[in-house]
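The form predicted alone is given below as one chain in structure tokens.
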Amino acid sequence: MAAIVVHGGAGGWERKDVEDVKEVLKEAVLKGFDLLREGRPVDACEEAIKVLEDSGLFNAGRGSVRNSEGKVEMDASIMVSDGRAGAVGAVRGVRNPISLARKVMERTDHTLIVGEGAERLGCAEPIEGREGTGDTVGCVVTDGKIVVAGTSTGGVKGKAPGRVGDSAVIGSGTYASDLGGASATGDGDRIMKVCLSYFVVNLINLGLSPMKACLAGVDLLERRTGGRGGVIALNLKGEVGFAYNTRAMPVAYRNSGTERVLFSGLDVE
């Protein structure tokens, strides 16, 4: 079954943001789902995340926050269930870091490239940015044959220059296996300490539903590190999972059995 799930970050969303966020999430899901139906799951994951990066609503792409020197440095990663993966860290002047991560995956023999080395793979372009009210963005898709997961972020506001978070780390912010995939969001320095996305996907591999796997992952994050965050997941059957321990985490999803985009995680005051 074809399926797609996207998230807009685990954080402190406000009621005034809800309708705008839902509209952008819906656009991302519909664009990705159309590409899934064309048999293009990698494109589906990338393009869905690009919609979120370009919106300026989230801490990714155009909405990325600034570091302690007032500069934007972004991280992103993408992974396919056949084992291919690519990631970039602390990149500047890049409109869509998720596309740069895909270039690392498809055009190099490396998995993670940071800074100027990664920037040389793409065309630097000025970004008319604004700091989004949301957090990291992510997407997981399946066409019933393979699973693709991706994540993109501007990192932590006021972070040290050169700091790289979980969104660039395969197994922490992003992971995909033959049976499932996951994308995480939240306190990246703590998410890396529990390899959250790998943990969730490994539970799916062992037979847990994506929902139970996500709940267990967030519990591990909080119990082991005191971290705040969330995670989304899909299995090869197109079943969805998501969990978070923050105020909200906007999630939108659709599969072949539904006629519309479904939302969750936006019940804020």
The other form holds:
Amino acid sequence: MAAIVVHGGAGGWERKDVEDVKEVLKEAVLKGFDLLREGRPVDACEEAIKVLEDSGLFNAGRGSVRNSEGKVEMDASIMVSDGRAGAVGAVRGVRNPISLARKVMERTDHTLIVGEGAERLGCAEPIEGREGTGDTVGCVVTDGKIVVAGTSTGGVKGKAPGRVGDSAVIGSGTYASDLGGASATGDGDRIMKVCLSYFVVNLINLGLSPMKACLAGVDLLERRTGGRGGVIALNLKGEVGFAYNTRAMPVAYRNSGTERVLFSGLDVE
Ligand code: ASP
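Would you mind giving the form predicted together with ligand ASP, to go alongside the form predicted alone above?
Next comes the full complex, this chain leading.
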């Protein structure tokens, strides 16, 4: 079954933003779902994330936070269930880091390229920034045959220049196998210590539902590292999962069985 799930980061939300956030998440889901129907799952994942990066509402693309020197440095990654993967770390002046990650996957022999080397792969239109109130963004899609997962972020506010987080690390921020995919968000320096997305996808491979796998992933993150964060996932059947231990984690999803886009994780006091 075709399915798509997106997240807008595990963190805190201002109540005033909720309607705007829902609208942008819905736009991302619908755009991705249309591309899935056209048989273009990699485009579906990339384009859904681009909608979120371009919105300026999230800590990704246009809305990225600044590091300790006031500069924007972004991370992103994408992985396809056939084993292809690409990622970029600490890139500056790039409008859509997720597209750059896809370029690493499709046009180089490498998996992760950071800084200037990645920027030189080129992705037109430098970014004109504004700090979003939201968080990292991510997406997982399946057309019932392959799974694609992606993640994009401005990282942690005030981070050291050159710091690269989980969103650029295949297995931590993003992972896809033949049977499922996941995208994580939250305290990346801790998420990397439990390889959160790989852990969740592995549980799906072993037969757990995506929901149970996500709950187990967040539990592991909290128990082993004390970290705060969240993760979304889906399996080849189009079943969706999400879990977080932060105040909120906006999630929107749709599969061929649901007529409309469904939301979760937006209930903030
Ligand atoms: N995981 C991201 C990072 O540590 C940040 C986030 O998801 O809020 O770079």
